[in-house]
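Taking the form predicted alone, here's one chain by itself in structure tokens.
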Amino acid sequence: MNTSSTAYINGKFLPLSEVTISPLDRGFIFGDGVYEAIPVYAGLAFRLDSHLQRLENSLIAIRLDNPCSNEQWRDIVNQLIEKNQSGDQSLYIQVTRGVAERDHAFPATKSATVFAMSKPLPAYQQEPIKAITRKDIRWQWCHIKSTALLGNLLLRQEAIDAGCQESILLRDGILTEGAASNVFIVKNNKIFTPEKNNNILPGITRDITIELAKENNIDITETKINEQELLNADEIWVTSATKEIAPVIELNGKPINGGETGPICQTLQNLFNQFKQTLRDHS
């Protein structure tokens, strides 16, 4: 982390080495805050508007008023972006709670924490990874993107400490997604997916994912998938801003698809690069 990189913190643009925060913030304290990670692409933030919903939705899901007006949120990306030399960047924003006495009830006062931070854009995006099958042990509202992931962080350590890069997660026999992405498989050229509900974080590339595979006519349904159907599927992919499109080349100790990359993810990264080019080429 560059910590010579500029941040935001509360109204203020600063070095990320010189913003601090309160010991007291219900985020430090309770995990009490929401947040957002937003891929830039040549000076664009990709997804904005559908990134600054998805945060919205959040704070309304834990009863929080979302500090800033959609214009001021677009004025707070775009000077962030410019302060960190435009180019291809991961943003990344946190709404809390505040600071208030350690109380489990909410503070009477509302004085919301914002921070934004940037780093540049990882270098393993669409690279193939190895997953393991863990049973889904987070909370039932997974469809927040709260700051409270120690079950997320729990069940990465273990694909990490497996050799492995993400862990696949199931919850009563059903897939819900990955401990920090979304998931989709391939059976006989047919692409599925969890459908949106409470289990699975909405995620922006998966969605962009959806809408690519309809607009090029390629089979894609939002279903239930069983532990089965996932550990014979012909083809797994993750998705999440980071990793935009990724292979999974093995699965418990498995190769899939004989540890290449699948055709038909393969054609979906190629309509997703195509996709970023066109941004790239307005920007």
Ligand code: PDD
The other form holds:
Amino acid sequence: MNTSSTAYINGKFLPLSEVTISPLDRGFIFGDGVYEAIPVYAGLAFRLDSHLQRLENSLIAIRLDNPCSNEQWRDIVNQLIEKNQSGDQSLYIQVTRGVAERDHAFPATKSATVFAMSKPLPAYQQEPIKAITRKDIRWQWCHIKSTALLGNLLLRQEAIDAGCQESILLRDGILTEGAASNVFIVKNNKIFTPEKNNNILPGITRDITIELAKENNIDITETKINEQELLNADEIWVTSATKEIAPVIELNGKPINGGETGPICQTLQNLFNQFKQTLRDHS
Ligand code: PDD
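Starting from the form predicted alone, produce the coordinates for the form predicted in complex with the named molecule.
Starting with the chain above, the whole complex follows.
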């Protein structure tokens, strides 16, 4: 862990090792907060406006006023990127309902805690992964990017314990998403992904994947996918800010596409890489 990197806390930039938060912060006590994880390519926060819009949506959903204007967020994000040597990074921002005496009811006075940090982008982007299916045991408001991630953590750890990297979740027999990713399948050269609703996080990488498929005339449908359709898929991949587009080459111990990255996944990875390259060329 690089604790000498620069972080941001309530108006100040400090070394991460010097950031302290009260144990009474409702983020610590209750998981009463929301967050964003934003990829940074060549010093540019990727799709920052979409991340700020999703943050705003999460804040509205948990009835917490946005403590910063978009202008202020952009300033915090850009300063943080610069102070951490630009380049490729994984930027994290979090807002909690702040410090108050422990009480389930919201505190009468508003004082959100705003925290942000940055670390190098992980090296495993786009790497093939193995996954297991699990029952989606999480709450019913998964569209909110809440810091209360215990359900996701337990499900991710079950995958790790099984020698895999992700759990793919089913609620009442219907595919929702991964423990920390969105899911796509391919059947007969057509792509399918679960539609946006309260059962999934509306992933920014998911949006980009859909846009790239549509721009390149690849058939893609947002729809309900049942367990059988998932298990019989020709290709499966997951998307997230940290994994980008990562093929699932084994599900529940059974190889998918012969244990290789599928052709449609490969095409989308190439399109995604070209898209990133145009950003680098213009940075
Ligand atoms: N998580 N679904 C869940 C439950 C997630 O936690 C994530 C990402 C996604 C993908 O969203 P996006 O494409 O915007 O990253 C879907 C991030 C990476 C995290 O928690 O660190």
